[in-house]
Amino acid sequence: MIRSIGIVGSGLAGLSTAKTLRQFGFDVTIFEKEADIGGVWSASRRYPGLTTQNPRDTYAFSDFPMPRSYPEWPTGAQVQAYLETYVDHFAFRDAIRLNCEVVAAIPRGEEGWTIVTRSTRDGNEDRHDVDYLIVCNGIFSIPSIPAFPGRDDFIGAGGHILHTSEFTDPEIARGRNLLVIGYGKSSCDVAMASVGLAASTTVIARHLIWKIPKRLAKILNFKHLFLNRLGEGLFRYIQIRGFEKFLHGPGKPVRDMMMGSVQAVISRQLQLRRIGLEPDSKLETIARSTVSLVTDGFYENIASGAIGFQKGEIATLRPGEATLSTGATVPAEVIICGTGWHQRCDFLDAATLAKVTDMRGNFRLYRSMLPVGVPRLAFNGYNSSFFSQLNAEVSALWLADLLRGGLTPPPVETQNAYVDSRLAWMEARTDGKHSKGTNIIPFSVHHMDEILAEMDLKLPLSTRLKHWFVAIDAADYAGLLPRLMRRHGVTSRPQHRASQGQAA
C-alpha cells in the first residue's frame, strides 16, 4: 500500500503536488535543496527585472488566486511570496525540508526507494524511506553554460562567466563590458537591468526570434490571441479535431491571414525591419520550443544604442574581449549566458535513467509523467508550457487518481506506442529543440483536455467553449478537485487561511 511521497523540488509542481496528495491523504515529504521554496522564482536564482510571462490571472493556481494588488504581470520576488502564502494557506509546511539536496534515489522495487539527502549547510548525509518517488525537480534547473574556447584565461584575468539564473547581483556589472549571450526573455532582461551600469552591453544571438509584445499595437493583451484555444488552435497539434479540422483545412487561408496580419503589427509596433531585428521565418515558428515576450524598453534601448546587438556566437575569449563567429570582436569582462538547462536527473541511478531516458536523453514519460516499466516512480513539471502552474495542477491530479487506484494507465506497448508517437511529433516540429522531450509549447490545453478525459474529468462544455475566445482563467479549473475528491470518498481537511494580502 501507497501511503507515503517522496518530492524532489519546491517549484510550482512540486507544491502543487505536495498540496494535493496531502489532500487525498497521502504523507508527503518535499526535498528541496535551496533555502526557499519556489524552484526558478527562489531568491537564489532570480535575476535583476526578472517577471512572469502569463499575465497574473492566467499563472495563478486554481483555488488560490494572486493578490489583486499585484500588476498584470507579476514580479519573481513578488511570485515566491504567493507561492509561500499558498503553503501556509493550505498548510503543508511541516512537508517541506529545506537546504536539503537529494543526492540518491536507490529503487527498492515494490517497495518504493530510499532517498539520500545532504544537507547545503553543514554537508551531514540523512537517509529516507518512501512508498513513491515523485521527480518535480523541472527541466529549469540545471544551468548550462557552453565551454568557451579560451574560458580559462579569460576567467584568470579577472573576467565573470555566469548563467542568466545565477545573475542575482547586478553590481558585478557596473562599470565593466557585458555580454548577453541568447536572445530569449531572460537574456534581454538581464541586457534591460544592465543599462546605466555596465559600461556597455551587447547581446550576442546565433538567430533571430519573433517575441511577443505583452500588448499588440499597445492595446490588446497577448493574452486574448494566444493563451486560450483559438489561440492553440492555430498552431497544427499532433491529432487535430472539431474546428481545428477546419483551421488547418479549407479554413487555412483564414488562419494563414490571422497569423500574418498578427505578424505585421508586431514587426511595425516593434519596428524590427528599421533597426534589423525582423527574422526572415514566420511567426508560426515560435511553437518550435518557447514563445518569449518582448521585454520592456529592450528595442528602444536596441534603436538607441544603448544596447548592442550582433548575431553570431561566441568562438574565442581573450583577457577583455571576445571573438565572435563573424570575425568581430567585442570588448568583454562579464559575460551572462541565457543558454539554456540540461534536463536530467543525476540522482537517479544508470539503470533507471536508462529506463527513464532513451539513447539521446528524451525523457520517455507516458503523458509526461509516468517512465515505462519503472515501479513507483513519477515525475511532474516535466511538461514546459504556457499554463505550468496548471499542467502541474492537472497532473497532480492524475497522480492522485493514479495511486488511489482510480485510473489504471494502459498497457506497456500502448504507452510506449504514445511515446514513440510523441517523440517523433516533437523532433519533426521543433527542429529537435524540445528540451529532450519536455516542451509541449504551445500546446498546453491540449495536454490537460487528455489527461482529465483519460480520467473521466473532462471541464464543463460551457466553459470548454468559452475558453475559444477568452484567455484562461486559472479559476476556471477549480471545480476539478473537489469532483475527484468526492468520487475517490475524500472528506475536505480544514486548512489554516493565510491573508493573501501577506504576499503583496
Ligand SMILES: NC(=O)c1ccc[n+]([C@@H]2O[C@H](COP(=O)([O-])OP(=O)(O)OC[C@H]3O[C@@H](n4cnc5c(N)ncnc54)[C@H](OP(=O)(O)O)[C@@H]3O)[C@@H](O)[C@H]2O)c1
Contents of the next structure:
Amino acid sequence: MIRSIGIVGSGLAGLSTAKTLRQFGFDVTIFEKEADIGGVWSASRRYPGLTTQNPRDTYAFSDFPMPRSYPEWPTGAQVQAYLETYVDHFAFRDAIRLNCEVVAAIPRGEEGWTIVTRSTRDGNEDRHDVDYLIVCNGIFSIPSIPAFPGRDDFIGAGGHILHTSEFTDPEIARGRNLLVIGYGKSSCDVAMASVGLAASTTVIARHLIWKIPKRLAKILNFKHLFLNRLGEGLFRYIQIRGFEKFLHGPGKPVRDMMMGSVQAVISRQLQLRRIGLEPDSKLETIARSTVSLVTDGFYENIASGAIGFQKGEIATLRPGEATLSTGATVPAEVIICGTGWHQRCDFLDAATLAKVTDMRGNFRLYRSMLPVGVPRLAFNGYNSSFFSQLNAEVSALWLADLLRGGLTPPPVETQNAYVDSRLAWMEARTDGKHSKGTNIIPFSVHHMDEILAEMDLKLPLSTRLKHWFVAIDAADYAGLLPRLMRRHGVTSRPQHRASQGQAA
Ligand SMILES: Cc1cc2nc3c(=O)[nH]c(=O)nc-3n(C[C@H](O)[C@H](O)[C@H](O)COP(=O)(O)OP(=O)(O)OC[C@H]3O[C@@H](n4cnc5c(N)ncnc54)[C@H](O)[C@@H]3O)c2cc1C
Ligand SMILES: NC(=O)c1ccc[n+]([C@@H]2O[C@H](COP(=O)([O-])OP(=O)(O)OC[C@H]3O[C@@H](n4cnc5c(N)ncnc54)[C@H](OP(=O)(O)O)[C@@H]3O)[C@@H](O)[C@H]2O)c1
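Switching from the form predicted alone: structure of the form predicted in complex with this ligand?
Full complex below, order starting with the chain above.
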C-alpha cells in the first residue's frame, strides 16, 4: 500500500507533483535544499534580468493562472511569487521542508525508501521513511563549469569563476573585465545584465546557434508561430501522423519554405550577417536539448561593441587574462560560465543508479518518468520542454493514476524498447545534446498527448484542433484533473481560479 511520498525538490515539477498527489489523497513531503521554493526561479539562483522565455499564459499551471498584472514575459521574482501563491492557494505549505538537502536515498525494496536529509542551516541529519520516492531535482539545477587550465593561478590572483546561476549579485561585475562563456540563453542574459557595469564584457562561444526573437519582425509574438501544434509539427517527430505526414511528405516544400522564410526574417531582424553571427546550420537545428530566445538588446550591444564576441574557447587562464583556442588574448577578471548543467542524482546509491542510467549517464525513463525495473521510484521534470509546467502537471496526473492503480505500465521489455528507441532518436537529431536523455523539446505537446492517451484522458477534439493554430493556453488543460479525480472516486473538489492574481 502506497501512502507516504517523498519528493526531492520544490521547483515547479516538485510543487505540481505534491499538489496533485495530495489532491489524490497521498501524504506528501517535499525536501528542498534552498531557503525558498521555486528552483530555477528561487532567489538563490536567478540572475539579474531573468524573465521567462515562455509568455505568461503558456507558463502558468492549468488551474492557476498568473496574475493579469504580470507582463507577457514575467520576471524571475514574479514567477517565484506566483509559485508561493500556488502553494498557499492549494494549501500544501505544511508539506514543504526548506533548507533540507537530500543526501542519500536508501532503497528498501517494495517497502519504499529511507531518505536521509541534512539541514543546510545547522548540518543536522535526519531520516524519513516513505513508501515512494519522486525525484524532481531539476535537469538544469546542477551547474557545470569547465576545468580551465590555469584556473588556480587565476583565482589565486583575485580572479573569480562562477556559473550564471551563481551570478545573483551583479556587483561582482562592477568595473571588472568580464568573460561570459557559452552562447545559450543564460550566457546572453548575463552578458546583457553586465553592460554598463563591467569594464568590458566579452562572450566566448564554441558554436553559433539560431535564436528566436520574442517578436518576429518586431511584431509577431513567437508564441503564435512556435507554441502550438503547427509549430511543433514543423519539426519531425519520432513518429508522424495525420497532418504531420503531409508536412514531412508531399507538403515538405511548403514546410521548408516556411522555415526558410522565418530564418530569413530572423537573420535580417538581428542583422546576423552584418555582425558575423549567422550560424552555418539551418533554423531547424535550433531544437536540441534547449531552445534559446533572443535576449532583449543583446545583438544591438554586439553591433555597438558594448558586448564583445569571440568564437572559440578558453585554452589557458593567467592572472588577469585568458588565451583562447584561436590564440587571441582577452583581459579577464571575472569569468561567468553559462556552460550548462549536469543531469545527476548524487543521492541515489550506485546499484539504483546503474538501473536508472546507462553507461553514458543517460537517464532510462519510461515516459520520462519511470525507471525500468526499479520499484517505488519515479522522476518528474526530466522532460526539457517549452511548456515545462504543463509537462510536469500532466506527468503528475500520470503518476497519480499509476499510484492509485488506474494505470498499468507496459511490460518491462516494452518499456526498454521505448527507452532505447527514444535515446537513439534523440542522439541522432540533437548531435548528442539531449541532456542525458531528458530532451523532449520541441515536442512538448506530443509528449503530453502520449501520456494522456496512455491514461485514456484526452483533451476534447475541438481544443486539440484549436491548438493547431493558436498558442497553447495552459488553462485548456484544467479539466483533466477533475476528470481523473472523478474516475478514481476522489470527492474533494480541486480549488478553482478564485485566487488568481494574488501573486504581486
Ligand atoms: C534560467 C532558466 C530559465 C528557464 N526558463 C524556462 C522557460 O521560460 N520556459 C520553460 O518551459 N522552461 C524554462 N526553463 C527550464 C526549467 O528547467 C523549467 O521550466 C523548470 O523551472 C524546471 O523545474 P524543475 O522543478 O524541474 O527543476 P528546478 O526548478 O531546477 O527545481 C529543482 C529543485 O530541486 C532542488 N534540489 C536539487 N537537489 C536537491 C537535493 N539533493 N535535496 C533537496 N533539494 C534538491 C533544487 O534546489 C531546486 O529547488 C528554464 C531553465 C533555466 C535554467
Ligand atoms: N527563461 C529564460 O530566459 C532562460 C534563461 C536561461 C536559460 N533558460 C533555459 O535553460 C536551459 C539551459 O540554458 P543555458 O543557457 O543555461 O544552457 P545551455 O543552453 O545548455 O547552453 C550551454 C552553453 O554552454 C556552452 N558550453 C558547454 N560546455 C562548454 C565548455 N566546456 N566550454 C565552452 N562552452 C561550453 C554550450 O556550447 P556548445 O553549443 O558549443 O556546446 C552552450 O553554448 C535552456 O532550456 C534554456 O532555454 C531559459
